[in-house]
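Take a look at this single chain, the form predicted alone, given in structure tokens.
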Amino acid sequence: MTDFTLFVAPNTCARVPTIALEQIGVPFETHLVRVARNEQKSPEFLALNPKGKVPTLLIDGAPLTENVAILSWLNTTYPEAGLLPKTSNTFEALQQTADLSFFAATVHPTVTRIAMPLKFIEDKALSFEIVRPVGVEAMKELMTMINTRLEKGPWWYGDEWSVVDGYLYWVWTRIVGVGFPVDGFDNVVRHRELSEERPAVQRAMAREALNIETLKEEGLYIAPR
């Protein structure tokens, strides 16, 4: 049996292996990186992944980064379990692998500016007054058009939930989380919704949790504001 440990933090994208993970239904572990003592900058760490950041997956033992990379890899894996719909030439799959890519190089750095605004602008009145409202609007346009094709089916594919789905649901609680306003994007409230009905993300959810929860008892969690 395939060994797994992903390493993790609370609210960041990470979330979306996790859920990858519950999905197909193998045990993993998590480790649960420290952003508060800086430990992704530690020497450990950077022995494993030296972009310091999360998501990691250990995979006996070898790391292997970015969640485009770790995603299209569990789904090569273990097709059966359905993270991305099944295709019949290089084209498609390389559509596929163009939508990871949309959220992990598009629609992902235009979160970091809506929800860690600081890490632009180190003065936190100027960041707050600057860079996340450029951040909104940005995100505006792009959730305008994600929310339109969310008008085929309640899922990114229509009717078939993907891991797509799982970086979705993730970038709209992490922005909403900071106060991005919900008006006009019914579908992407309803995919939300839809989304945390499912067991797997409930599981990684209840993960996350407990991580937090494990923070706070060491007074090291950083809430999102």
Ligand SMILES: N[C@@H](CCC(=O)N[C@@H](CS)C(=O)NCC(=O)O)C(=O)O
Second form
Amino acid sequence: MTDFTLFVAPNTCARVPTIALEQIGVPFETHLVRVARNEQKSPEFLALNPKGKVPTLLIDGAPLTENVAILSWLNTTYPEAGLLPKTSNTFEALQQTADLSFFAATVHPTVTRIAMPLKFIEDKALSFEIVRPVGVEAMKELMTMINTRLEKGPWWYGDEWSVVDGYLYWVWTRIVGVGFPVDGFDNVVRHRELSEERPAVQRAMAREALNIETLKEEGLYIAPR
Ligand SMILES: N[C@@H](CCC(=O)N[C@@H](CS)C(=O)NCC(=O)O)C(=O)O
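The form predicted together with the ligand is what I want next, because the block you gave corresponds to the form predicted alone; please supply it.
Okay, now the whole complex, with that chain kicking things off.
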């Protein structure tokens, strides 16, 4: 049996592969990375992932990084788990890669401007007054497109849930958690409600809640703000 360890931190994009692994139903461990201690930049972690980021998935001890790669690998390895709709040719498969890449390379950096503005300007007041609003405006444009897409059905691909919906779930909860306005994005609000009815999402969030408890006990929890 394959041995999986997923390096995670609460509220991060590591939630997406956590949902994917829960959807597959394969046993896996999460390794909590203490961001407050900068463990993601420790020599031990950098030896696994020189980029110093979660998620990192150890597959029988070999690290795989980047959400797009991790999710694609899981989908290819567990084709029956329904992580992505079945495709019949390379073009269709690459359209799915484009969707995952859109979330990783366009939506995620916009999340960072909203959720972690201090990464861009050290001055606290300026980061919240300038960087976050710029991110919010950019995100409104992206969410308008996503909200329109969800008119075709409750999920990114219509009637069929996929891990792209796991990605959207993380993005939406992360930005709403720091005050992104939900008005006008009714389909995305509904998407969140439906996502939270899914057992795999519930199990992923339960794992995250345990990690939050651990960090709180250690005085190392950084709450979204
Ligand atoms: N392109 C990477 C991005 C990973 C990423 O930015 N992870 C963030 C959390 S959402 C992180 O580890 N941040 C810690 C840091 O930058 O020190 C992916 O999609 O997996």
